[in-house]
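Next up: just one chain, as structure tokens, the form predicted on its own.
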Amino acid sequence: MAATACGSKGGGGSASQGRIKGDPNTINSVANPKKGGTFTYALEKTIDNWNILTSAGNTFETAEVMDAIYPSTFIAQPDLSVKMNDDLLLSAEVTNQNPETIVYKINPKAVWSDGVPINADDFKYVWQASANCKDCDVASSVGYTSIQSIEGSGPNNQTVTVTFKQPFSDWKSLFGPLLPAHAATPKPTDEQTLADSWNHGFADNPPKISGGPYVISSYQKDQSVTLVPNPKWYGKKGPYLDKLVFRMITDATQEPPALQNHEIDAMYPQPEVDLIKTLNGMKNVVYQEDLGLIFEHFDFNLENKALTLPVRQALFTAVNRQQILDATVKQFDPDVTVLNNRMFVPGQKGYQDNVTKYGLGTGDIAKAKDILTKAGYKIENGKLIQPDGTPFPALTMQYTVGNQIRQTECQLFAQAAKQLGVTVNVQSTDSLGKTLTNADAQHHFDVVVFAWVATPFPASGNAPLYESNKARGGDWGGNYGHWVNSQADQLLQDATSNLNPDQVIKDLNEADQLISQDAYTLPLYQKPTLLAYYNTWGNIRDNATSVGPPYNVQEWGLKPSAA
């Protein structure tokens, strides 16, 4: 069913229910919210780690929770362009090209919530876990890496000047979020505390102290997180809300359910067919439905060393993405097309098809037998033989629990792995960060199913993603799948030091076809956001970039003219 055509009810906002259109920047603005109130919000996953700054606390609920906690120098628009955060900052601009500095300007008024100054300190323990610790779990070091100094000066040192001894482009990226480096814990005195506090004292217990417009005041592991206005908070608008709940419910299927009876007032599920039914339906509920910077795709993890290149080639040839999406996102929306690149999506200056051509996704079963034929597998009685004879293993793939969507798409490359013998268990994971990673000896997965959520910064968001370990000076970052390759390597690396546009599109395209022509990921589509919440409050909106709705959590409130 269209999503066009599932109650659309007029632009600008204003409808009772239904789909809602307009600037995605000003949709649903209240000028002066009501104080007051408790708004509660749904995520689909449970939190693991509270340092989302790590691999292993990089997932998007925990950045959700985030936004209102730990404060970000830029802060990626619904319009997906990118904006100075002018709550904390009063400039930050480029004083010399050679060598490239930055200076900062903070708010003077900018604290944290027991008082003590947002400053350089805070930016130098970003920068010194993310770039020169080797034991810190970091989701990211590009861009950290080029950093030669970062020093204070001025009252409580909140001018900070940051120079780079080689060019970052995507200079804008860095230092969102940043942590309270005061209350770091183990205090780093060198390498080792250092990374014990990254890795553990800002990572396994909720924050006590916020940078933000909230602050956490209690926390049921699994079920939820309490936020209650900073007392501390310096911005120009809000909090207006008492209390801001996240509340975890992990099976999807119970979210419309739950924003029915009012026990949430917002969710942002993966949209489906029957749950766009289910909310023309609902009273007083309205939703948006948009195309950003979010694509699913299958990834294969390369410790399995049955994963040859023949074999992953011949899997993602037998599997036919036309067919999945037909299954799943265009029964909602008929605009969904294949994605056919990693580093940009439709719309994006870059965008190209690196896929086709390697014959990717078309589910030609026949192509697919005779590459595996050609590396010397064989086919006997419905099950592949490996070239030293011995049958080839199951396969385990992963999704998240409750999400049909992502299990149909396992099934049906469950089911084009058949037809060549390979047997495929699809298997749901309630915690997909412990799933990709290392975490807790996990990384148990084969094939998994999930979906990136990109910055606005193709170059230094996409490089960590596909890194190889030596080249990120042993870590692995979000490169779950562990994919090596010296050339991408290169490309990469040259994409985030290089000042000419022009030149990282084309580094960052030729990077993508390795990737194709290795067949680690294959990208399906780029996927529909939604979210819906009741029309009695104002100010939020979808934010279909890695920040999410919570972007502007100080604006949200009910509305004036809500009972």
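Positions refer to the first chain, counted from 1. This is a predicted model, so every value here is computed, not measured. First, how it differs from the form predicted in complex with its partner chain.
Figure legend: rigid-body motion between the two forms; of the candidates 293, 512, 118, 140, the hinge maps to 293.
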Given for the second form:
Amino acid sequence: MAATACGSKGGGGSASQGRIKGDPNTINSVANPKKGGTFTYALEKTIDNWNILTSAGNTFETAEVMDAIYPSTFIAQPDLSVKMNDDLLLSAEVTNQNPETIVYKINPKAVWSDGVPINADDFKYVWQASANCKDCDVASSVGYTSIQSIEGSGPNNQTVTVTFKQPFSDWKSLFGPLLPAHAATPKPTDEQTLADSWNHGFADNPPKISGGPYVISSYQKDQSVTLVPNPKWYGKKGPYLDKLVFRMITDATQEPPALQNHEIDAMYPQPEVDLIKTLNGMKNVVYQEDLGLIFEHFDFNLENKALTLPVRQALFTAVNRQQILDATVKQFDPDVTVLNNRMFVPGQKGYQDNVTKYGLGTGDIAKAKDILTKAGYKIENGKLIQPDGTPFPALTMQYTVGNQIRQTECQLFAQAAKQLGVTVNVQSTDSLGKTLTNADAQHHFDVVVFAWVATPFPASGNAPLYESNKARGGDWGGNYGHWVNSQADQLLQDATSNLNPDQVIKDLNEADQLISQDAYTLPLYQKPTLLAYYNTWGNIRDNATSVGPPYNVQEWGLKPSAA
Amino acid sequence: MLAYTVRRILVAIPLLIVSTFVVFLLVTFSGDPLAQLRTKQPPPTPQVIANYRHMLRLDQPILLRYWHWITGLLHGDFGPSVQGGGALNIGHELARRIVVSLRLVIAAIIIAMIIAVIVGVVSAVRQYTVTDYFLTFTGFLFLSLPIFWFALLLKEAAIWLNVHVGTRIQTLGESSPTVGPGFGNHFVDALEHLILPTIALALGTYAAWSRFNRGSMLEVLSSDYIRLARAKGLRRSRVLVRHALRTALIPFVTVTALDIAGLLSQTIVTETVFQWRGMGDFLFSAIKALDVYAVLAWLLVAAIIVIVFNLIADLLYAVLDPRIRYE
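Let's see the other form, the form predicted in complex with its partner chain, since the form predicted on its own is already up.
First the chain shown before, then all remaining chains and molecules of the complex.
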């Protein structure tokens, strides 16, 4: 793998054929791109639903397109921080702590593409659907249900005051994106019409109105979406392109040939060894590999009563995470390291090692056996015997069918468990959702490997994954292994409502240590992302958050040196 | 003939109903259509999941669900789709996809049939010559190549030509995202995109047909009436085309019609390689999403297509051989 550092310098990173590295926020920067050109970006999924605020439409690929259409109040940056959208807003400030009050001042020039000002009505529409509409399919109501009122004031109602009934620490995660309330069909006059406009009006067809740098000019179903500059764009920069095309290539193996054939200019697939080799052989193509917010982890199903605390601790101690990394992702990205936190990833403020001191993931078989012996377990003839004298039952470990990396991860886990006398039967599942959500009823898994997407908003993002059903009014959320720890419930609730960022970090790290202590999940590593593109294009760069590379789509353009 | 056609259709209906029921059960028990939704991050609320369960009729007994589906078909309702949160209209979508796939299948059939007839006739006429051996070799070569591999090879070759020679062969999708206005531009663009997948599908198909046609021709050429025709001094080309080929085509047409089902399954692979959004892609997406009603709709349509092509084969059979008439 050639991580070349030679060649001409370009905007904060070393630019030559092959992998480029540099400051994530400025790599491949170009101050003044040329006007014109058509840029084609590959999407790995088709768009089935255009409202990314619904659970059905909340896919990464749809969000990548909609970054250019619907504006957000805050935008996740490539360095995993969060920045106010200063095209849309002049300011967004907490003006009162009790009750928590946020005042957003919208740029007076900010209008939808039909000339209607972006204002408080758009904030209200998103809030009403997300918090006060039982038939609205909302991807997340977190934070919106804490809002007491939204008031518009000033010229064109472009000063928006949001007052909370309960404090919400991740208030910057709200109103991303905004939808044009005046374009809602049918007009939301009651809860049912609100649901219809949300679930269908904004979802069933591509939007005609834009509040971003581009507007959709044509859509070939399941093939491509073509965008052209929004004539009413109010931002400071761009857009520079004549046309921005999102081309849908649902078979990832067909992306490299399409790139080579200039049918696309950029792609954002999962990295693999062969793919990196192919990219290294392509003329004028550069790529970035970054470690983002998606991380792989092992989880136990605590509904299996044989998985007692000492057994869980012993199994997680016996498994060797470094060995797992060496056998899998390090094959194509040597920068990957073991992850030691579930709430934060390296690069985010608050990241600290909450795993190593508990001895988890070290591959220390002797220590693992010691934990079991002290708890009254015995290993006889290579079989683990429980304190009551019965043999320890075999465990089922599941991974997503066809995922070679996860299969290897499971096999290495099973090998480690075997040394403790535990049989782990590795199975694939073609329905991860069913496997996970039937945790209590059918024991589809005892151990499972899958990925979570960490978020630039760690409190509201993580609480639903670790809170008990008691704390969530009977709903287990994403806590599929049914972990219950009242102290953690308290810490997670405090983290989502505390307005002191340092206290939020402290709460989350304490909750994370409790998970390590209880050996419920074991983080493995951040999954690398891969962005490949022709080096004639400037300002396109990886953004390894849930936003993706189109976070700055208004800045994309041909480099002045490009022919 | 008409009575026969009607009888065939009437026999096919209960067969279709039974097969849809079996498939309905198989697909229903193969997984949870809401599985992907449940693992969304952030997790959807229980109310959202409950609404989807209701929309997909998962809260109803399985027989009732089947009954609703089968009766819905009578007024064109193919059932709710899990894809797009209900935004996908299965009937409209499938109709659009059929046009895309049939465009490819029909083009491939026509080309494959023409090549198969020519190769079959030439091979038979020049039996055991270098030409015959060459055509036999190439036929078996195409027969042994898996279609996905052959399609990928074609695509690689096209890209090589595009990069090194400067040709402009289209390798992706059924149309270009940016085409100039006007019917002419769109027509030319569609033709350009049709070239590679049609070649892949046609060459993968003609080989078997040409072998069959060669065998048929050889059998006919050695028959008494051909010898008589030659003895009467008829021109060689007239004997071949009017007398031999016409007879040899009778079994050939039946075989090709029966192969249409196989061709549809090969289309799934071809469409994936060239990223066409036809019936193959529709089925692939539906299976991935465990979209029961979409899978059923596909199978129903595929079955109807197979029945229709078989009927066409029978009709052609009768046209080619006047002795075969059904009363």
